[in-house]
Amino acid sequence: MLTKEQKMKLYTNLVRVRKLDEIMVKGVLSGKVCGHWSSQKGQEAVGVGATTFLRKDDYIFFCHRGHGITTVIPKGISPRAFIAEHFSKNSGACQGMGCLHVADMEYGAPGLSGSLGGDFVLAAGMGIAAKMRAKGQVVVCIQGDGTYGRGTFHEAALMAANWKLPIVWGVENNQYMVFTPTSDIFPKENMADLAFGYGMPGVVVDGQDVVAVFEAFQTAIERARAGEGPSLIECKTYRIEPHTYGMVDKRCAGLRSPEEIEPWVKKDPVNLFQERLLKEGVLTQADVDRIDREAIEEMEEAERFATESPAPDPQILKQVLYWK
């Protein structure tokens, strides 16, 4: 059971990273972001629910869309150093050289595969460095829909199914493998189904809600400090936004309609989860107006940093760009 400063926590970090990406979308459009933009909007309850409660020393693997900001900005890593790296700025954390990697293994973030879905091999090393170490330490990965029919899913599966590695496999399903719809692709209703050949759990959520999310999630954590193995878990939710900023929005050979993606914006994580706080009297509207105003305060403040802060240095660039 959650109690009211868990719910208070969620729902903070659901509005934080909700600004976070109205900051990204702002930077795309003016030119500051080096690189494109993959909205998460809609999509906050995964990640936020998934990973606002670990512990500082579990490792956390994230979907690309986001770039991972559902997952890192809840586990504590710095909006500064996020908006510097997409600003390429070196904010002294990290050198601005990338806009996917956006890694901190203070915070038990390695950052982002060369390939989507090459974080199931990364995790299931993970695992089985956390498992060596027998400190309770758990491995949370979750990826889009389109990585799981990989075969670096099924590899890392089967070899954290026979080990008991300590992971919990999450499927953010926003239904589309960029513009092809995911029940064009998978023969199965629920993805969720895959955990079945592995013999691990294999749940189905609602990912429009964080607390529903949060506990499905918390039931896996559990099961795999206790040394039980990983589960599956599929959280079911929709991408509003198109699949980057500056594509056109498709559907197949045509366009996604209005009619499509009205219902998902009526289920719209955040709001949903504020009217629930607010009947259950958890919230007033003095503390949601507080909460939304100091979010856009960190966000903005955390810009001003990116835009001041230094180019990397000139030899990283060279270093990367000639390999020398």
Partner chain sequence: MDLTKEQKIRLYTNLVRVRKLDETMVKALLTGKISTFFHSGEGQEAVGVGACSFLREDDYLFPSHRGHAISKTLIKGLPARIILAEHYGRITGCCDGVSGFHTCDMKLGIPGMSGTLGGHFPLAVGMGLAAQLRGKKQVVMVIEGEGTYARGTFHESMIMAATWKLPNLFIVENNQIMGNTPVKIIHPKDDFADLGFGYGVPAKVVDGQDVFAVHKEVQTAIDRARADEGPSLIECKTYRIQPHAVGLPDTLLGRPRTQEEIEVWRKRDPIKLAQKRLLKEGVLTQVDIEKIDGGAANEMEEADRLAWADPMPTDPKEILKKALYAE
The other form holds:
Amino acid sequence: MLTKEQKMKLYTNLVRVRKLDEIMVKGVLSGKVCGHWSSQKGQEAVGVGATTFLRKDDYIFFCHRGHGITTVIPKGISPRAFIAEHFSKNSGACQGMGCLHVADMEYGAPGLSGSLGGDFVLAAGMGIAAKMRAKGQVVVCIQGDGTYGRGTFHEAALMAANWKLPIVWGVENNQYMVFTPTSDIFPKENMADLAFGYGMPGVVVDGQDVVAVFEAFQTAIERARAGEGPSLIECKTYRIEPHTYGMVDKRCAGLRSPEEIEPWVKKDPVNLFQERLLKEGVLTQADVDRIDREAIEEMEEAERFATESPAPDPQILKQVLYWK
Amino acid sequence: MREVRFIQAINEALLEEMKRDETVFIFGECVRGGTFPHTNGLFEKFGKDRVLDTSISENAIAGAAVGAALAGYRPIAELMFSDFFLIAGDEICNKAAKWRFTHGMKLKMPIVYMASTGGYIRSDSEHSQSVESLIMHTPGLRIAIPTTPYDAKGLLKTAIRDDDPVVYLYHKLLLTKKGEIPDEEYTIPFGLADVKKEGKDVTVVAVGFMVDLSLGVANKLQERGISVEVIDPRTLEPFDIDTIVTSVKKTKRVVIVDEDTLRCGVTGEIGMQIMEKAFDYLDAPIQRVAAANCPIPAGWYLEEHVLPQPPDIAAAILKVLGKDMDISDMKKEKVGFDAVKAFGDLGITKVKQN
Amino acid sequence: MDLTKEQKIRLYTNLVRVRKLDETMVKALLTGKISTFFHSGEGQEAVGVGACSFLREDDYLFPSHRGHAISKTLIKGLPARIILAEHYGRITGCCDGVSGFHTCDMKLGIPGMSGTLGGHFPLAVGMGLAAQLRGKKQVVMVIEGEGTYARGTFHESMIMAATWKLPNLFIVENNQIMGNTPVKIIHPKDDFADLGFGYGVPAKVVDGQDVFAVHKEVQTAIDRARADEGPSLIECKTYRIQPHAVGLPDTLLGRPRTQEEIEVWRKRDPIKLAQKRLLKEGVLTQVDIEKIDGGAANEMEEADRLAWADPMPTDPKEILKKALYAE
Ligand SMILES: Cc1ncc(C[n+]2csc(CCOP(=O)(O)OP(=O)(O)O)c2C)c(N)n1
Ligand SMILES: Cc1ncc(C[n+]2csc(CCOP(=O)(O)OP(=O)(O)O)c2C)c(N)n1
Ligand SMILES: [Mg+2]
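Same protein, different condition: the form predicted on its own was shown, now please give the form predicted in complex with the partner chain.
First the chain shown before, then all remaining chains and molecules of the complex.
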């Protein structure tokens, strides 16, 4: 059972991530963001539920969508470092070299593979390290549904199950891979069914419900910390925004219909949780307003910081190849 | 003749070849409509049997192409980004390239592996690479890199009709480029370089998008009295060394430009072939311009320090000529990709940057 | 559908033919006629024979390296002489003697063999796609060792085959050892067949020593595939009797393999099992058995003699000139 404070924390993180997403959208439109922005709006409950209560020394791998926003922010990376990285500034988490590849090992965030699915095998390796170190660390690896098509998942899942590595595999199933509906490219309704072949638990949860997500991950994380091996959790959610911000919103060759999107907008994870907490009396309208305001202030301040930071010095390229 | 965009030229080649030969089919991620719109309209025309969307499965996409080719079809495997050739290395460099040889040379392997290539897009090190040296290095793979809409269409049609595996790379910055193509059917044979601009003082051999950059530089130098010949090999395998040698005999000076890394990049191979075939005609050491030995940074303040820029090409040309000249005006201009604008032009984006 | 008497005899005869050819090849290796290696498939014959004896000629088959695929290719129709000639580097081999052990004959639906294990899965899916487009009800069979099923290519291929309902059969020849590693220490579950569930692909475990059981299960899967109902996964439990490759030290995890374990499996030799059953059913007599044995021995002896006497390529340089491209 979650305490009142824990619920507030989950809610606050949902709001912070949402506000940061809005800042990033503005950043893309004003030409400040280097590259693109794949908004994760409407999918925040997955990452936030999975990572808000992780230990600082736990490891996370995240899907490309949102460039890690829903996991690295709850994990502790500052919005300043996140935004500055996207603006390619030297104060960014990777000194402006990575842009969407936000990383900070201090918070157990090793980064993002540009070729999707590259992270599965890395997660297996970190799982081996975590197991050897025997400090009860876990690895949470959340990837998109399309990414689970990669063979690297099979190889990593076999290793993890065979060696009982402390890994939680998360599927953020937003029902699309770019313009292709997932149902057209995966043979089964639930990707969680893949778990059976490896002998690990596989569960499906409502990805709009941050508490349900949290509980499913908590069970799996405890199992992993206890040395009982990996689990697979599929979170059913939906991509509200186009694949990347500003793209025409398609479904296969045609346009995506508003009727398809509308019911999911109604299941917005921030609103759902807010309503629930108001009803439970955990939050008052005043709290809601305050959390909103504080999140906006935090993100706007971070945006100013990033804008004012200097660009990286090209001299840095002399040191990029090797440690020494 | 009519004017089309590069991407439309690719699209026309696909449409025409799929219509001409029903064993041609295309599959990969988002080919029913996707990241790059060169496959648009194929699904509506040819249906789900011949235009298939896959999951993110580069190994299976590249490998299934080999299987379908063995079974008598002519698959086109779309891999989206040439960086992913490294994922499917076993299927492309081991299976497609070697299967026929391994099994006694009785089998055909009519595959086209298509992907976007190159940088200047401010994406990341795994979406910006040029892989031509890797492909050219591998015996058994043909490689075509068009630089104009005309070449894009003609080379793709040849690639599809070829009985061997062909890697066909389209540069992201060329997709919106316009150019003339004839109304009637045509193909361009492999192994035939194209002199994109005639000149008498120096030969620039440029690969892929570097042809565009080199032409820009050549035109600027023309105004300053330097006559540059720009040669586009169009296919690196087969490679037309003869056209280059003919040019070298005339100009006696060579600059080679490629977007892949300098070290072990194709500039080294081309330069060495010129040494072997035309050393006696050279009046100065060959100059090369290519990417630094460094992954391509995502950050836009840094990319320009890694990938070749027009002033680098101009400086190399001046060096091979032993000339000194002020080219500081060229340094101002940035090579870059405005994704929102480009995709807006192609009808993928709806938002304009402000 | 029950097997006819003739079909049963055919299965039995094929088991014996494969065994005799395996023995011929072991001898050839030991006498230096085959260079480098031979991965004997002794004791595993029922998998290939059961799976391939009733394939159509235009069905496609991707076999594994075990036994250099003879329990599949010989059965699919590739003559022993041609298999041996290829191993001996003779011009009469199925690949003009250049392939080593990568046997291939497209007319028999044998597209060749991958050097990197697991390479077949996506290729088979591509052939499945071609078969589906062609609409002639061909099936595509891949038979691989269990170790090979750990490759990511399997996952990607299963997704494609299942999504598009391709006429593919994935057969696991589980001989319980991968190189010198017991599979139970590298695979998290007892049954590889369990992998089918995640893709919604029907999966079965069968006794890989029982040629009739293998055939029955595979036939059901073939019927499904021909009826456009999609792929199947079948795991055949068997055991590797010989070392990974003949002549290599026979170790597991760095220690010699115990003879007791091998003896247990020798008792379940697929030929002996089939013989016992057919004698009991009255399908075969002792005289028949001796005749089949003698026939197979003669077939392989003659094949070996002819193959060895076949000419070597006269001009290797000419061959290499054609190496790279079709024209
Ligand atoms: C190996 C690889 N293949 C293809 C791509 C191009 N790509 C970028 S995002 C994307 C879609 C990912 O789909 P999914 O995993 O479902 O995540 P979503 O975008 O839905 O959040 C693709 C195909 C890539 N980055 N890496
Ligand atoms: C991709 C790849 N990895 C490793 C090898 C080396 N190798 C050859 S046979 C073999 C063992 C294969 O085990 P399994 O699939 O169980 O088949 P078995 O030998 O038991 O019949 C290995 C590892 C290879 N050929 N290809
Ligand atoms: Mg998705």
